[in-house]
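To begin, one chain is listed below as structure tokens, in the form predicted alone.
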Amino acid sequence: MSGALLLTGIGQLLTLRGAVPRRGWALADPGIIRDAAVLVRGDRIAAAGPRREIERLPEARRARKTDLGGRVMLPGLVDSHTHLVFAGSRLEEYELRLAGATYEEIARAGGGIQSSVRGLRAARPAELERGALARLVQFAAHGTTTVESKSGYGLDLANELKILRVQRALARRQPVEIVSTFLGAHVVPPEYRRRPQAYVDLVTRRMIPAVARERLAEFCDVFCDRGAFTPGQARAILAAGRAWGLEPRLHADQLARTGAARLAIEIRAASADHLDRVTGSDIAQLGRSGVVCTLLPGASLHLGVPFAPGRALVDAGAIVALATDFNPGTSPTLSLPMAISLACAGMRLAPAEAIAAATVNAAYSLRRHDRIGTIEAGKQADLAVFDVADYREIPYYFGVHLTSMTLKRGKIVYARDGVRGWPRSAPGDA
């Protein structure tokens, strides 16, 4: 026997193959194989396609095999928008809000992300990777297999770096792919609230080159919204962080239009998130560009605000991606399915659409289109197994939890009982 793996009986296979970004009409195509099989060898998908033909290749004759019984097999979930490492949590604000208070009330009383930034600070490192590993965890419990995790919850030098050394550490000894993010201009801290300029330095000429020096980040994100940063103020802060190497994401247009998707698109961002408050003509310019469109519905769910106009967006040829937004305030839900399922429900993709945005889509956010997001061979086996016998049930039973297995780099990472061939406990079991 070979040391390859041969998971057969998938009654379908979602391959995502094809073009990369996916735009338009080539979003809703899933590229379905029925009576499907894949060839794992080692971290690698060495073949992909009809059961037949995959089970007639000699390494798959030699391969240990495990039957998956008709379930449905996607590439592992990608999550391109999280605030992973954080202390504590925000119920009392959850309760306001339940009460009438408006996000920015609340954040005007000292509460929202400079209530994370207290807890943060006075957080040890050690803390916070054990919070954190529990919830990659449940991640991966719920198929997602990479997230992109920002910082931003410490708004000073030793706290963001703090954060930022956290995820890298956290990379090195649990199998979830994290993708660092430096987002130390998420809200002006309160000892600068009445000089934001300083602390826009601070970010540009300390911050930024810390992180990029100790290599800590791949992205630099600014929240430039109402409240937190204007779109000047974002412009020089990210082009900061391109001097140094750091790609620019931004999170746009959530609670005001700022004109941040424009700037997004000016400055040629990787990506622009939330875009709840974007307008037509905001629409009909990031459907011409280059720009993925990260939407955000578990944070409009949460907030009890409306959903991004999503159906305008792919509809315009927008590049959409869909994320959970996971963080203690806003979005705290760590399913990717039930994003996919407010995708569904709330901003009116279809099924096909939303799992495209939330695998090929988000990959090429966060520039891994080359490896994950698609089912083909010479990609990473990276792959999710939900327990139903049609994709469109994942969004369809919302809130239900249906992942049978989530494999990352060809290794079991999550496995719930019922799948033959595997164990009925496997690490990262939840």
The other form holds:
Amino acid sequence: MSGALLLTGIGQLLTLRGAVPRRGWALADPGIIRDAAVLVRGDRIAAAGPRREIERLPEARRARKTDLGGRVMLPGLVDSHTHLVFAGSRLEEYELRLAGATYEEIARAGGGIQSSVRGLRAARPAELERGALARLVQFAAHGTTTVESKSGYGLDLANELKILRVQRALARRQPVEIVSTFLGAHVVPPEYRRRPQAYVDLVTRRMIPAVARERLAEFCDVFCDRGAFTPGQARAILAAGRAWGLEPRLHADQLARTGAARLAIEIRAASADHLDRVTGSDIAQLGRSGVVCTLLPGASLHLGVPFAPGRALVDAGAIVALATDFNPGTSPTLSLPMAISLACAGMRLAPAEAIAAATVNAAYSLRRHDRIGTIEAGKQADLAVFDVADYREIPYYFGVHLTSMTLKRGKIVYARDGVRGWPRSAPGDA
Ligand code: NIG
Ligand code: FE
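Right, the form predicted alone is done, so what does the form predicted together with N-(iminomethyl)-L-glutamic acid look like?
Following is the full complex, with the preceding chain placed first.
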């Protein structure tokens, strides 16, 4: 027997092969192969295709075999926007909001992001690492194999570095791939409330160089919105980041239309995220741009506000990606399948479009599309298996945990108890 692994009995293999990034009609073509098999050699996909063809390969005959019983396989999901490292929940604010207070009112009263900053500053790295590790287990259990994660609850040099170092330590000690983004410009911390420009200077002159010298992040992000940073401040911060080799991303037009999406286009950011408030002409310009539009329906749901105009962005030709925005304030879900359901039900994306947005386009926004996001020979063996016969059941059975197996770099990192030998058991099966 060779060291290879043959995954066979795949009812539908969604390869997502084709042009990257995906936009327009191409977003809806998941490149399905029915009755498929995937041959994994080490951390790579050696071959993927119709079962009969793959099984004939000499290496496949010698390989260890796992029959997936007709289940559906997708590329490992790519969560391109999260805030993974924090201490403590924000349950009190959750109840306050349900009773009528708004997110911005709570923030103005010293809660919101500031409350997570207090918790983070008081926490030891080992505690933060433990919490984030437990969350990463959950990400893998939901089919996610790559997670972008932002700092932004430290808001001073030592604590921003603390978060990014925890992320680096986690990247080394567990299998889910972590992509780090520096978000020192999340909000102005209370000690700089009366002199925000001094905080912008701290971010650009001290924090960004320190982060870059230690190679702690690949991207720089700014929360450019009402109550956070202006487009002018964001432009300066992202230019400083870029000068130090950090590619820009933006939290854009979530709470109010401040022009952040336009800024993302102007500076050719890798991604503009949220976009709940963009309007017709922004949508048209985003559609023609190379900026990935990362939609975060979990945050809109949890805040009880209308969803971003996902359908209009797709129809305008935008490169749409989908992420959880996992964080303790606005989106405490780490389920990308749930985000896929919300994008379908709430934004009228087709299931195939939402899946492309959470795989190939998300990988593109993280500049990893040459390695992850599709199932093709030569790509990394990041794979997610779902306990359904048709991929459309993944969003359809919203809120139901259907992931049965997750592989990262060719290793099984999650397997639902009893998956082997059990029949497929989607809720609709008679
Ligand atoms: O993406 N919008 C800004 N940042 C986060 C929320 C952070 C928080 O409330 O803790 C977001 O929604
Ligand atoms: Fe966010």
